[in-house]
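Let's start with one chain on its own, the form predicted alone, as structure tokens.
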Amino acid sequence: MALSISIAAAQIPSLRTVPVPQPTGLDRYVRDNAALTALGKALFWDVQVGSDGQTACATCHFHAGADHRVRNMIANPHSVAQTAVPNRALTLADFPFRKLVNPNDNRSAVERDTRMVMGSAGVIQRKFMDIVAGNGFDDGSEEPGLTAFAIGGVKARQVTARNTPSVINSVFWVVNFWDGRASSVFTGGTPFGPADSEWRAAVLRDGKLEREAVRMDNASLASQAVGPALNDVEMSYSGRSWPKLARKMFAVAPLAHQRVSPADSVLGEFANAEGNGLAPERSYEALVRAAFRPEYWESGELDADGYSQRELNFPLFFGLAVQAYESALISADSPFDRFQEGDASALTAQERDGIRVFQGGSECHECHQGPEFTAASFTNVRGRGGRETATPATLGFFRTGVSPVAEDLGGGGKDEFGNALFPRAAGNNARGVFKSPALRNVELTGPYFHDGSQATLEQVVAFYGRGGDFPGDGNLGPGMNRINMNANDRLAIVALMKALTGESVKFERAPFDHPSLCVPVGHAESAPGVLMVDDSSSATRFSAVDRWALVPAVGREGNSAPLQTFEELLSGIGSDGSRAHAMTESCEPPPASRP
């Protein structure tokens, strides 16, 4: 036994041994990487990026890089009979979504089948009209009857069609998003890489403003970053443009409605000693000037639509800055890493046995390879290119029977230009494939799978033990079979996965410290199932009143209590202060519209 553990362990070194992938050609645009990271952290956490002035990138990624909410988080993006009920709060009893009479047999009778998705609450559906000078919110036109996320004509926040993955360690992935649509090639304006041949950066050359193509490899985080900001479910009112968003952000104070700890590992030296946000001299314009080469922002010339160079280049600034911040979110201080670095006491006997099971008959290592614990990492892909030139399997994408292929095509879908996400995939090989998620910090990032259908790691292990939930109709890819594990093996696998939790992530120590965030956690009801109407302005007359929870600011030393797990959230464990992010402390959000 000791020999097999030693051999298996040697095959999975500490994450500290893995070089951090670097985007190509960054120096062409960036002159100060520290300033770039500071800009990226401010933009990632700033709720003013959202059209409602209340929704940041971090709103869906505030808890170990993932979401941590249970109310108004269900969507029904598929053509099935069931209808998602807005504002419902999930409980532990709702999981798994597909419950079998015999959980070890995927062909046994079905006791419950919730054909819906646990996603993340975004913005209320509105049409973008214009920015409001000097304010974090946009003007939006709100008409009744345009969305399924409503009860009795009162709109709830829309919910995304897939579960929110963690951004921690995402720098190691070749492509991003569940379906891989965030290309490894960043072209400056959209997630889709070379498929987007239109966007051009505005550059000052010899006193003249010219347009030039952007191409950066190893930059899927930048490709991913520019997706949600204009998405009309996640962060934006429909029809907003990058220049409009840029004009708003250059006119507001960074993090104006949020607390920044003076001990923040990145933003602390810029924190406003007199109140929220950053010091007055640390405007977004100042941060851009510090981070980027002047030929990309210094021109005073306006284009035919009246936009400045810095406004035209804002998606380039945004993508590269958020990429720089997320690239620093590396978790390599788990008990597993310490064990691999020579601390024999770092893992228990059960956790060490989990390595044996993981590398042996469980077949877990087939999809969760290497120190990153995903086959979708640069280490495991080893020069196979991006999705434009590779097949799904070579990039770590698999079809595992989480949901029927007909419900979600995953990597078999198309980008917004009509191109196949995996153009080199033969036949239907890309249909229903999804990126293999990394297992690091998975203890803290439930629910699990792209549809959020499993609440606990034990449920995940049971899913693979029975060989997936949908064995027929081509829903299982090659190699996806029932895995025979006894009760001790299953416990050992779960113990190992929990040993992949980084101590710095668990306690939000640097680089995982952050500004404060007021998070919407469902809507107020005047009676069960009856949403209260927000009558604070004419712009919200069809909208529901939000309920809010505070995620406090934390500095580089982190919290005294560990983060709450999803299972603990569902069970009410940790609301006594023994867990961080228990979602019990209320807060006052910034305004979403004019009075």
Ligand code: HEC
Contents of the next structure:
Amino acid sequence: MALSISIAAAQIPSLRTVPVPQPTGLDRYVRDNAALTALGKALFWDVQVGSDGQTACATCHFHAGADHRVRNMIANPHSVAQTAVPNRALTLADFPFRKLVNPNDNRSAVERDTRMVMGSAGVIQRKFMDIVAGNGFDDGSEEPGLTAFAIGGVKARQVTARNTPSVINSVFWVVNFWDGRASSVFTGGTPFGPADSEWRAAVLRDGKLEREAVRMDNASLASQAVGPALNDVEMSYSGRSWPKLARKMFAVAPLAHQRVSPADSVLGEFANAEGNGLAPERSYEALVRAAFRPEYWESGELDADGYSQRELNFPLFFGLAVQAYESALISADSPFDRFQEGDASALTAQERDGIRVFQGGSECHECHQGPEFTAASFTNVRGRGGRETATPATLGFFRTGVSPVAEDLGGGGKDEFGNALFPRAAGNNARGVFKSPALRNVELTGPYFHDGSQATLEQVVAFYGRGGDFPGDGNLGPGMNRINMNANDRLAIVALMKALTGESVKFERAPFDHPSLCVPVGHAESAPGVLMVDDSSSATRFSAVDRWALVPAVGREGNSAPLQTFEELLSGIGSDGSRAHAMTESCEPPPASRP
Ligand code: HEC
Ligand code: HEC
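Taking the form predicted alone as the starting point, write out the structure of the form predicted in complex with the named molecule.
What follows is the entire complex, opening with the chain shown before.
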């Protein structure tokens, strides 16, 4: 493989030296970047985007850009061996999901293998009926015909089929998602780029409303952002459309049920001094008008279905705004960066040794190189194009034997239109490949791997030491079968990975400050494993009652306590207030339906 050059430690520059990729042709649509970022931050954190009026992007991305919950997070509760009641809090003892008698030998006897996949809880499955004017929740019906994600016959929040990665530093990816399906080319309506040739923006030219195709490069985050809002596991009741979501959002106050700190680095100046959300004059409509050129929203004409121009263009606004916000979430202030910038005392001797081992026999650098610590970033991919033209390995996608190929094809899968994700991959060579994740802030973002099967960095390193769990079927990328680390090397690599945690991320200082968020943390039980039914309305009568935890609002100065790591969450460390996001304080969410 072309990637096997050993770069000397001094040559891994600080992330601050890496230019931030810019989407092409943004000026065609955008007139004010600050307003665009504010709109994006509001949309990302606003629970009203979800059909239940309770689910934001941030619901799964609130903790160092990733998720930090341990109840009802199992994607395949029914295939799970009795060991894991899906709604109970996972503990350290549940990990790794595949446990070997000798963890250093992948042919050793299997002590247990639950085949669990840990994802993130989204919405309860319901059929979308309509929006409810002025409300954050949609009307959803509990059609008996729907295949429910249910525990003991009671509908629980559905769980995504993969582990949630962090949105921090995601602007450096050429393509997003574990399988790369969020195209680097944004075409306005779906994540799939050129494979989706349908969507057209409505633009006013010479007094006439015309339709035009959208095509922007370096815009994988915009492609990604238009996926979850209509996805019927993550945020939406089945069958909702963009213009309906637009109409809802234009009629509600931004972040109406959430606190915004007056010291918020982006939204602070718009915050409502009196109560929740933004000041009344900062409606979504006002933010759209401020951010985008008038020819994309000023027409009063309605289309055949009765939708206005600004409603029709909502996915374009949504994608570009969220992308702008996420592009600002760059974490480059770790001890490692300070060391590379010349502060010799920023790393301990062991952490420095970690740099050496990382680039030596451990083979980690084969797939996690450069200042982003991944082969899948712009720095490494340089000009090879996107998924449509490149092969998986040149884009930084590899096999590491985390799960059997047939259980998750990764980059070997198809998009919603039936096209191969990597059309240029010869034979089967995209089957079982996953995007090589960046390792920054990884200390805070457990569990690890696309299936969330490992809880600690020590477990991840042991996984590599044994050459992966499922090496069969050619399931191993470059370097994987010659990894060589002694006990000290392993400790040094773990220490190095922990020195990649950004200070601002750790304390949620700007740009990582945010509004408050009430997140569902599993369901209430009447007896162990028996979910209580929500009989508060006819729309919820087959659904489980949620439990809630508060993620408090924070301003640009950040928290005084560091974020809790996943390992600490599993073992209860920090619930005394010594860690932020210990998930112990309850909260009252907005209603999910009419009473
Ligand atoms: C229910 C949980 C959930 C919600 C809600 C959610 N996400 Fe995610 N997000 C995920 C999961 C799971 C993945 C990985 C999916 C995959 O790769 O197949 C992901 C992946 C991503 C990625 C790609 C990161 C990478 O490394 O490839 C970005 C960016 C992202 N989400 C942003 C968003 C935005 C923006 C929204 C709202 C519009 C959102 N997410 C809503 C769970 C969620
Ligand atoms: C062949 C390429 C390759 C090599 C070599 C490699 N990795 Fe990885 N790494 C990956 C890929 C691909 C994933 C995602 C795998 C998955 O989830 O299926 C990953 C995932 C990870 C994760 C989990 C990150 C997360 O957010 O879930 C960590 C930590 C990690 N690698 C560290 C290391 C270390 C340390 C080494 C050296 C001992 C190493 N890797 C060697 C490609 C590689």
